[in-house]
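Have a look below at one chain only, the form predicted on its own, in structure tokens format.
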Amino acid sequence: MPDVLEREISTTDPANPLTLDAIVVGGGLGGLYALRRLREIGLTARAFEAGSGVGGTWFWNRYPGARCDVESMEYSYAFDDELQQEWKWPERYGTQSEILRYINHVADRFDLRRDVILNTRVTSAVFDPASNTWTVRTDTGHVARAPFCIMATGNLSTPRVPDFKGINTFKGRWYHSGLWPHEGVDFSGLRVGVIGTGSSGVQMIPLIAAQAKHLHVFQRTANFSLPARNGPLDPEIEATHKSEYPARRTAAYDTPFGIAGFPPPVKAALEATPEEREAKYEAKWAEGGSISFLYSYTDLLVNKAANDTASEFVRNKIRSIVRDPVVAELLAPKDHPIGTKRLCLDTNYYETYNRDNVTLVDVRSSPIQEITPAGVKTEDAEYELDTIVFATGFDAMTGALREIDIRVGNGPTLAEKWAGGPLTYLGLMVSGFPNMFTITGPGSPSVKTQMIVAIEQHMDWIGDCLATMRARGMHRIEPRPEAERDWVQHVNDVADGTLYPLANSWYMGVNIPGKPKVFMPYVGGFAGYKNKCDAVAANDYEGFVMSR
């Protein structure tokens, strides 16, 4: 017997659409909290989710070693104190499976699952100005209508499989880190090639190497990685953290990354002596974690000479770990300042290159030409492989939104509006697209913060906005074009005042051929961003137009 929601959807057709107060696109951490918040203010909503289960990023990314790079006690919802007091995280950093178990627990505990429509991908969202209604259509033929549409599509939810010549001729099996088989993969006795050494590659390579007969790692760009120092969560640390949860959550709002517990630096790197710097970096290296390391000094992300001291420290660590000096130099990043690309965390990543069954292939000097039936062919050689793993990342920040046909009437699509780069006001809304909100959209701190803090801050702001509109009898809201223009300029100006633009990173979309090279997240800090959002709301939603 199907449940109520299944019967409700199965009888939906274009002539009899599902009618709601709000439609949510996505069933990950953002979509679930959106449902929770909308329910609190009395609005009916459904979330459409492409996967067969909730969880978003943590549903799809099941590759070996998949683990969060924010500590478990911080990477969780803050909206319910009983939840955060009762849930037990087994390790310092949560694994994919543990985080997915947590998300499912939240969905069940707060009865959110009944409002999620699974196995359903949204293909179009069209706003009708006359009726003030969004009409959403899906790949399963369902139609839903609502005055408000909330895009909780995620920042890393559109996997990028490179368009290598011959990829479909490969006689072995290939996988992408973001589309991993739920049953897992056994690499025992196989010749494996991993293409990509970003965060996913860094996490999976040590585990695959321990199984495979031989592992070839194809690296185009070396990335900085720091030791995670992961381990079982100390019961005393857990108890102390839980006793301080309310204060820590509040304190997180006043930090650049939305994470409390790290004393902010008070000294510039170039003000310290070389000996002081070395001791500081050694202590941070031993402690583990990325935020702590970047908090060593005040100027690491704004002063190239200061950053050089930290970058060279890590390069020297790599040289001390990797026995082959040629391999060590290939693994030591020299084309970007540390922290300007996503800073990886690892367990025995560099040590893995000391194994006899691991070979590093430099595809910057000898690019991959094609995938052959037998393996991977570079300019210099062909590597026979049984299995290929693409750890090649995502069409980040905008990919999921650009894939949906989002438009107003017969006007241009959102993808067309964003042809030169994403345009938003506060990363929350897009001028010309009324009543459509984006959770952690481009132009907000998003991937440069603790994502769950960012999600809750965004959806709390959206929920308060919708409640205010209802109280005022207002039906439509959208940003003024000049407010959007000024915010985009501010986002760019802030980024240009840092070292971030010196790196060819997915923050700038350079991993996607043809994508505009624009710095997408806001790096002015979560604290300043939240204050701006609060001020906008307090000043009668400055920069927005509300109408009946």
Ligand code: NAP
Second form
Amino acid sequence: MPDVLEREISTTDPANPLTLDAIVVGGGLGGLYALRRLREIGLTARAFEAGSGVGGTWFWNRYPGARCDVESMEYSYAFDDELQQEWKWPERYGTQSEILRYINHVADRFDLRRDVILNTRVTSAVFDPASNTWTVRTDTGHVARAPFCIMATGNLSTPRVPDFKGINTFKGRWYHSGLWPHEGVDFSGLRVGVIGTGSSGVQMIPLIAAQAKHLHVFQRTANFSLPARNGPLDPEIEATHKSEYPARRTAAYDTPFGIAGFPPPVKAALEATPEEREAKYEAKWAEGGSISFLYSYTDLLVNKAANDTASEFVRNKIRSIVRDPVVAELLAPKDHPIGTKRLCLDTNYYETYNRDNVTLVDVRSSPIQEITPAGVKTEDAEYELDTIVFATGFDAMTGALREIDIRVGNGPTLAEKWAGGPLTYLGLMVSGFPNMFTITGPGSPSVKTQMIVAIEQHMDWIGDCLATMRARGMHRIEPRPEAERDWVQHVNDVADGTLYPLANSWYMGVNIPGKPKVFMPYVGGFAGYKNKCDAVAANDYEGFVMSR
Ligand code: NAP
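After the form predicted on its own, can we look at the form predicted together with the ligand?
To see the whole picture, the full complex is given below, headed by that same chain.
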């Protein structure tokens, strides 16, 4: 006899939908914490997850070298002190498999797994304004109903392979970094091509080069990368960090990136002498880590002349590492200020180009024309390959939401509302789409912070909001259109006051053909953002309309 839960979960009969207080979309770090928080406030919920396991990003991105670029002592949940005290991270930066092991541990430890429905992709979410109910349907035929829908769909969860002509004619195997086979890939003896040199490419290239017969790296835009300086986690650092954990977690809320422990800079770059700057950048380069480097001076992300000093420092490092001066110059980014695209962290990335079995192909000057049965054809050559790896990125921040048919009654879809770019109030809700929350949605600091701190802050805010609604006997909440308009304007104004818009980045949506060029994350800093969210709640949910 199936128990109640099994019967509920197997519900695919529209006349007998799974009936809940809240539906969560996604079983990654956001979805799992949503389940935990909803349970805490006494709401029933289930999460639908497309993967065959929990973990989101860390479930899918299993490419060689996949590793978090936020330090492992920071990149973890803060909601349970025993958890953070007991968990042991082996290295300074967590590997994909280690982080996935941690997420599975959390799912078991807090008994969250029973509320996750795996192998199930949400295809539509339709709100009925008369009953204030979301009906969610999935590709496996589930139908679920709930007054609230929480989108924990991730910011980098929609992998994109460019629409290259001939891709289906390729005789070898090809892979995308974000859809990596669980059994791994053995590149031994193979001629491999990696297309893309963002964070994923930069991490995998040294490892693939060490295994492959020959590696061709197809680079369109050179990216800045700093040494991660990874290594075993120093037990003393671990012990100190653990003794300070609660205080550090609280302090993280008062920082721009949601990470404590980096003293804020006090000086502008151009106030320092060239010798002082060089010494500072050198120390940061030796220390490893991107936030620390960007924290060298107050103005690296707002003043181009200041940024030029840091950018040139890293370009000179590249020139000093890479022996072939032509290759070094190609690898030295010149088209965007450092930090305005996601700053990569690496282990032996630039050194890899000194290997005899690695060739850098500049596909900016000679773009890829097609994939042929034999390999990759650019404007001026054809490269014969056994395997192609696409490290070509994601339809970031809005991709996963735009793929779901989200609508209110027969109204326009969310994708239609966002045709000119995402519109949200605080990155938490969308006007005209009541009772739907977005965890780390566009217009919130999200990808510009330590993601887990952002997830917890969002879901704590949402949990408090739902508890308040229940206490007041309210059934419906949505942002006022004018609050949304003003917030979107603010998000744009803040971005325009920085150097970020100077880069053609996925933050701007420009990596996806046809996507509107709009800066999507909020870069006003996590601390100010959290204060704003708290003030909105304290001020009777200012900018939102609650109703019965
Ligand atoms: P990405 O940063 O978007 O990089 C994609 C790369 O593919 C770029 O070099 C891009 O060149 C290239 N590309 C795309 N289409 C191309 C085409 N048609 N022809 C040639 N090249 C093409 O993607 P990602 O490396 O997967 O990283 C995405 C984000 O995920 C990161 O920024 C980071 O936030 C996160 N991530 C984090 C980690 C970590 O924590 N360590 C690791 C991996 C990813 P252009 O620049 O010219 O477009």
